[in-house]
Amino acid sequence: MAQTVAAPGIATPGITRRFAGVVGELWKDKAGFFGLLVMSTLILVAIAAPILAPHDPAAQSLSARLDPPFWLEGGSLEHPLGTDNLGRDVLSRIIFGSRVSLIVGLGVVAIAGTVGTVLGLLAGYNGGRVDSLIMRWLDTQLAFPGLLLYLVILSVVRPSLLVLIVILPINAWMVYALLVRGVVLSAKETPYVEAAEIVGARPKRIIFRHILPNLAAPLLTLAVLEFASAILAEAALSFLGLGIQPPEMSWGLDVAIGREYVFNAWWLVTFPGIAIALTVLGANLFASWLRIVADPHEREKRFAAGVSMTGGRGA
């Protein structure tokens, strides 16, 4: 009997149904859908910043200094969200600032996630001295405040975007290591791992072929949460003057510039602050939806709650 082969580039019905199911669940969870919308908007704005920005974000015009947003007296649509103390367009700076937030968030998650996952796998599967060494290292670092560690390093090294991406994972890898270690310790006792060990599978194969795939869902959820944490850390360091430096753009840097004018030019602080808050809120809401979708127990709880509410209305 001839075997049917799906044509390249055409989605199979199973994949299509799965994708439709995920989209349907996301649409039902309005908070998760809002989170995904915010994250997608951040990515699109960062990519299309040169097209979307109405002005050069670094262009100064002292004649247009501290112009208010267009809906206030003295404002105009030329600068929809007003201008800063040097006459630079606030909207353009927010749009280009999204690039820094996206790059820092993705860079920190990639580095910290890789290091933390590898160390967590080693500690959880090998145990013994390896586990003890990694956990004592982690405990020692947890006792040292992360923000203070960043400030010490940045006071010695000249702050820049690359430096932030390198130093922020120093404190961010630990949460990945703790999560992965806990999952690996549980997975070691499962029958499929014990069976793989009995038939003589190598530890490397057991870790990467049997254990690591089960970590995809919790790691993805954690990565989204840590993406928001990295954005907050960058904004905080830039606000303190030890993060992104002028003439580069950053939401935290714009808030720091605007704090001196907060009473007579509130828009300098408000709009970058809203951008930070919306991004962090969207990431947290999307991560909450991912946690529920990826965890079978949470899915069962949500289904049971929905059935209970339907039955209650029917009664």
Contents of the next structure:
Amino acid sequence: MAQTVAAPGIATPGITRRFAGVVGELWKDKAGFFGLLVMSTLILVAIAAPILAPHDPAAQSLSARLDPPFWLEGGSLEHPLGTDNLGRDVLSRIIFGSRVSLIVGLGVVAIAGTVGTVLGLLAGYNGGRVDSLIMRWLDTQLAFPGLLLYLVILSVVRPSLLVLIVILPINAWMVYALLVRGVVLSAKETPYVEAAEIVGARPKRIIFRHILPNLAAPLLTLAVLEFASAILAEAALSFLGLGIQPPEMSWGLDVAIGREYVFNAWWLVTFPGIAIALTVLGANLFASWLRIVADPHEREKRFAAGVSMTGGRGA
Amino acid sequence: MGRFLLKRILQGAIVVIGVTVVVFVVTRLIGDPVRVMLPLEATAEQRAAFAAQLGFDRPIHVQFFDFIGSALRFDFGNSLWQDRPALEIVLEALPRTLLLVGASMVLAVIIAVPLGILTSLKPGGFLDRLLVTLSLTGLSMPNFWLGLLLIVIFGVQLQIFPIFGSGTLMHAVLPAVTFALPSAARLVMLTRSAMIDELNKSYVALVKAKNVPFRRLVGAHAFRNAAVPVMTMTGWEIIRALAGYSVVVETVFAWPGLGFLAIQSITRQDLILLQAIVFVVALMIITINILMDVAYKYIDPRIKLT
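For comparison with the form predicted alone, would you give the structure of this protein in the form predicted together with the partner chain?
Zooming out: every chain and molecule, the one shown earlier first.
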């Protein structure tokens, strides 16, 4: 019980110092920093979309149809990234489209993460019949053609933002459950959990106090990666016409609109696609940095590598 | 081996029945098939007649057993859109998808394995960093967008390849590359890390000490072991392509395979055709899974099948 005493008074300065340390470490890893930059930009842009967007993203203008980006002949700074077939401003649509990506990403991660973590904890901690039931279910569902399941559902349910957030976790929860179960199984074997059990700690306390902290780092990393795949899934479904429906806005939908004009207006497919790719790349880079920084073993390796690379004494 | 196969086939059968049940539940209970398949302006009499014709007016449990039974006999009924057996349409499209997926996987392995081995020889070197960055960037692109970019560059600007449809072998190039690039990116990363693991093992030091030429050390010793995870991943890439990417990529290029057919069946409101596609794809995925497990046994005799 001793460890619970070390609390509030010392924690605050420790956290600020730790935060400063994290930022400093992040700056050293340029790729990870870029990832964090992209993700914070996405959040800022999504929140401040009405202020940032130069035009109403839905405003049509017959006189300004298919205007090219400003650096091409016929383009102007009025529409920096050009306009689409109805004269709508591409840049403004990308800015507003970020909202859908962010909401879908967060919503799917929240639902799938919660369900997957709870089931993974149940399976890993209880073992026995619960475990084999959940694992059987997982094995069966893993062999299931995921996207086709979405297609079947979307063929009978009218697609919308809410529908996407509800159906995407149907497949997405599995990775969380597998990860959590694995971590719990290995944490259960550690001496400190065994000690807690011997002392007579209740299962609830063991799970929340001793096992969950082990999960924080890998779960956070997985959540960032899954955030990216939810965005990709939304974009793909919207592109296929089975996701966000017009007049709502989404990057994938805009690529689909631009597809009709690949011959004379390449910018319509290009820019929303760059927005998707950049967001996903940012999340991937941020996640791979998180994975290394949050894992003590990886940190050690990296430190050792840093010492030997600078011609140091360590190696 | 025989017991293992039997067990896996049984498991597969459970999945197939599971797929069928889910499809039934979604299309008949969550959705109303009559409303989905008939145009909005259809009258009440037309709806009733349609329901009677396809048996949707029967009690739900009768429909259920009938549905499962006929699915297991591969009898899905006639496609509403083309008015001929749905299975026939599916089997026409299937080889086109298999051609595309097969060609792209060969391409992906040919690109990825040498590059992965090359990068593993000097981790942290210039080539390694370049390829890892390229792979990450490639993986971040949505595949429909990658396809469209290839269309813009090679079809519209350079006009080297035809961009829509199928017909000649040239038509297959862009869609196959679109399939292959992300798979190749994942395979490069995997081959790299598997090879780094192998090259750090102690037997490699022994082989080195025996003065075996470096080329032989890498090719005949290290890669033979690293090949197991690479083959697993390739199998998963095939499954991924069949179960998901084919829908997106084939739609981008209007390639008349299973994936494009699935999208068409949705826009034509043809649930019967969609059910047949889902069933056949599920069956294929299970078959590939079993084949992969059996292949393990031959690649790595240490693996015990249970």
